[in-house]
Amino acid sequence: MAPVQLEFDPSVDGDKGSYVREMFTTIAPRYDLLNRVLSFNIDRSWRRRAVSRLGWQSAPTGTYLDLCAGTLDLAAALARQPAFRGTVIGADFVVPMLRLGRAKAERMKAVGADALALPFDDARFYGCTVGFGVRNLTDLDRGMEEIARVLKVGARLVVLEFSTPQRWPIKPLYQCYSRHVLPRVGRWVSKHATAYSYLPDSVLGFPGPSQFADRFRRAGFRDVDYQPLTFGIATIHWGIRT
């Protein structure tokens, strides 16, 4: 088993990152078990429709980042695709959870990683996922910046997000759900006092599909647009590198 690699000294300025960092490092053993538990396993088809819209088949053989790539999940699922013969390169800052996903699919590569200063030259790969990472970041316009970068012009990125369902009755129910249900079960397999009260908060502070969609804009991506998932409690966001 490959270890990760580590192409820079991990660290993140601002309160923000190192909360971010280690809760997840904290969470990390029982990371894949609450996704599943909190999303009663939709997660997985949440996965399956962001690659599908990658586009990876017009490169099969290329090189793709998973950037926040926490466990690999989302790496994994692009790894798998049966006629996927190119390589992901899984990149987080938070090692632990690497280190635990690195197994889980052939064609991967681990690297821990800033997404702010990513350590990839310019028009390194042929697209990217993040998949509900993008919330997290201490800088989104930097963060988006830097994925433009690393991308080939015509190379599609795809964003994962969770987002607020704003239709009746859905909204109300979503939020008591995630204001007080996934809190409490969350702390309780997880063990971390505040980890699954940050995840709601972090939702409502980020912006919304359209708000999100200018950013995408700002950062060198046409054809951007988005589609919500599971009444919006999920947004898959794309764009094609400029």
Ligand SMILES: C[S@@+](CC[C@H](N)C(=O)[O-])C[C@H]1O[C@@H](n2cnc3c(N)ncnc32)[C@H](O)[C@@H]1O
Contents of the next structure:
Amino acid sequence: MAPVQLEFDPSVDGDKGSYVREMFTTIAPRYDLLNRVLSFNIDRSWRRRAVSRLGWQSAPTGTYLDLCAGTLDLAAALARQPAFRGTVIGADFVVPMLRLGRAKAERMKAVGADALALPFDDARFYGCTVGFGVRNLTDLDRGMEEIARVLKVGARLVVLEFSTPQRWPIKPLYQCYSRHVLPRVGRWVSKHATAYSYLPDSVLGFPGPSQFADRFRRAGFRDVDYQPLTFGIATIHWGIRT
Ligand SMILES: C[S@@+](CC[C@H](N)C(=O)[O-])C[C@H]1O[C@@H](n2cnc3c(N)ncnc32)[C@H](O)[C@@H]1O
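Could I have the structure of this protein in the form predicted in complex with the named molecule, to go alongside the form predicted alone above?
Whole complex next, starting from this chain.
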């Protein structure tokens, strides 16, 4: 049988940015549904845990950035906090994703922007969250430096990202799920040929938690740490802008 022809293989073609834009534009209408189904609804609690690491209570009227905001689920998790009185700017370079999220909460604004060249002044934000976004950047270090640039000194960056479980029996079970179940269900529901094969491949290609912590420090963050969630399927990383 002939090998499966990928619609786009970033490892071969190299133009990952165009692939990521096209992919999220295509899957936008089914993105939230697939998140709920493929994570068994656990993704909502991961986002709440990420928000709890942000320390927004020290500046509840401040302006916060949610980068790679997609359909604004993580932005909304912050904006909906009962004592939150500030604004969350959700930035993403796929505007159809942002449009789908605008009604999820008040106190949010959506801005079309590339994470590698943010249209914001230096030291504008009191904190930043990124949910399942940094893995998609063509230049991780440049993205981290851009985030550091737009954060005030002392502000927190919280990154929620997929990771790879390391312990038996979760490791082989998760590998089986992410290689066989997730791509098939994802392709069937999203109608995109490769988006949900790209997902586990991009997780494998992403630095492990301690390597990513080094990249945090290099970009200008201190007190960097991380916490694995749900057997290490996802990890919350955080640090304070120096
Ligand atoms: C997996 S989605 C995550 C969405 C949302 N944060 C969440 O928690 O569900 C990744 C998002 O990152 C965005 N993205 C990827 N690269 C980007 C870049 N260079 N600049 C801005 N957004 C980017 C994509 O358009 C997509 O909406």
